[in-house]
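The data below hold one chain only, encoded as structure tokens and taken in the form predicted alone.
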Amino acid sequence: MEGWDKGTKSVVGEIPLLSIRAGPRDGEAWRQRLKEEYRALIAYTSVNKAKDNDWFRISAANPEGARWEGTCWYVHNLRRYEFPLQFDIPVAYPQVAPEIELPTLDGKTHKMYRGGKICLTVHFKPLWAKNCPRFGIAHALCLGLAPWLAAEVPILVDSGMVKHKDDEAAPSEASGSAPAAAS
């Protein structure tokens, strides 16, 4: 994992590697793989909480574990920016990494495909291919989504493409209009 900083390498080293090569269509083997995925996600979440770096919530959106939804956030200039997160497990999983989607950011950056799928082609996909089937959802979040958020959110905020929820919630206050006086 050349090019990754010590902190990232340390965290990735604490996420358990997976061993079962199975996707959503593989019946019992997929259920065993899903157990490994949950163990890795729990370990990753625990590491993040221990390092005071909690930045996402995610869970399977269906009983088969083929669709996942949640929320991720990034703190920039002491303000927390939250984004809905979703993805489907590809049929060819784990040979093919999931395409992580942040639908509310769709069309706001060039480093995104239609539908809000974040661009991971250049840096992450070769790493995933090299580590198949040992990488799973937790690894995709750690080595794919986390660096993407760190690179893109500050640019989106500074350019005005993304506004903090407090700035969006009070447009009348921002325009300087005073409440009407009671007579």
Second form
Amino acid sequence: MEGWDKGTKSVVGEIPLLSIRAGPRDGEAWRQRLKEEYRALIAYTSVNKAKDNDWFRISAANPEGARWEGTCWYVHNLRRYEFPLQFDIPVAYPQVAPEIELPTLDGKTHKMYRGGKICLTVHFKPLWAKNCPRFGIAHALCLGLAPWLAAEVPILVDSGMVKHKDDEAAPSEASGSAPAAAS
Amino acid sequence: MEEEQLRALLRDLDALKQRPDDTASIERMRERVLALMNPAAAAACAAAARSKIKDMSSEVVDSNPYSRLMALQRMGVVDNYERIRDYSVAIVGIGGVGSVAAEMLTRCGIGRLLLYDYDTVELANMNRLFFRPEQSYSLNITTVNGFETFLASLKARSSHERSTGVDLVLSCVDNYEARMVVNQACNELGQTWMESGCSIWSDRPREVCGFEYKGVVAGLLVQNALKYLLKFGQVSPYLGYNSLKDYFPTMEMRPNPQCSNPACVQRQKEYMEAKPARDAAAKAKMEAEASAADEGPIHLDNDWNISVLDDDDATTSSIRSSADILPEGLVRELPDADSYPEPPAPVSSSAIDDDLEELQRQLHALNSS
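Target state, the form predicted together with the partner chain; input state, the form predicted alone:
The complete assembly is shown below, putting the previous chain first.
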């Protein structure tokens, strides 16, 4: 995996790989796949907590497990910026990776398609294709969303496109100053 | 549907704020509102437009909208061009290529067009498009619900007497995900489809992938479609176009016998079983053409090249086709999946004992801590 930072590489090695090639229309096979997805998510969340890098919450938004919602956050200059996230499991999954959406950032960055779908690096899709069907939702978060946040949030915050929610609540106090690093 | 139209109007109104002097757009939006308020009146208005012509005449007079099209028949290129009105074509993706292809097919007299796009059609795009936004299916075909809607709409009977479903699907999407979905749908339905795409290579992007290039791609796609539907000329399995060099590689697309998609494998099997019938038909056709050869050129030459894939019932999973050497100038976009000789740690190949609800509880517990 050239082009990935060491931290990401070491974490992704600890996420269990999946084996069942099934999409949301595949009945019982999809249920088995979902179990593998949950197992991977549980492992990944535990690893994150152990490394003091808990950065997302996610759960299935419908009983079929074809839609997922949650929150992710990123700490920049000691302040935590939260973003709701959502995505559908595409019909051609797992051959096709899920397109993760951050709806509150829609229109604020060029690295995003309409509706808030994050635009992933040129590394991600080939990596997903090479590892199909062993990668799942947890991998998409670890190798897709996490690097995206790391690359984009600092820019969004520093340019003023994204304000911390405390600053939004009291605009008069924040006027004239960029979100300052809390001491 | 109405709600969608209202939402589309709202979006267009917002866009119009940037162009307060655009009276033409204001007029068009006014018409849309009126149509929504009074569908019966709108239908009457539409009926006042040119009424449908019963038979295509090849008479070369100014009042005959089909005279130039029927020329193909007069020249012996196409038998019975009028059959074009019996055919229905679905176009997935109404962007650069799809919109031009749709217009071309309309001008050729195609019977029915089904248009699909995920992006809502905005007024900003309307200079290129000749249909109104509410006349197309606006849905994301890659989700479970969207896919079912897509399948159902492809299968549905049209209002015409005979036709069920569509005769051809043209994929003009701009992303891998949607291509795979069209592939999946057509595999499941046993539907013939054609794929098209444009890609920009490296250092001089904007010059070569403008509207003119997309028009070329669309033209070749439609030409291939017409050849398939009206059964003339040779339908190319694959045709590529490098516009910088004017280079056109062709190749055979073969299905992948190890394809992981069960619908694909099933279609391959059916295709193989039908082979003797196909060979016999091809032989008969060649003999017929040989005897007709004295009558002069069979079809017009086509100088354009467009990236067109023709997939028959044995649809290929094109990214994973068996390791044929690619012609010069073509590269694979995505790698094949690695096949691991032994299962890599830490996967356990036995089924997970915990049931789904238990796993959900575990994740929820972690989420709350």
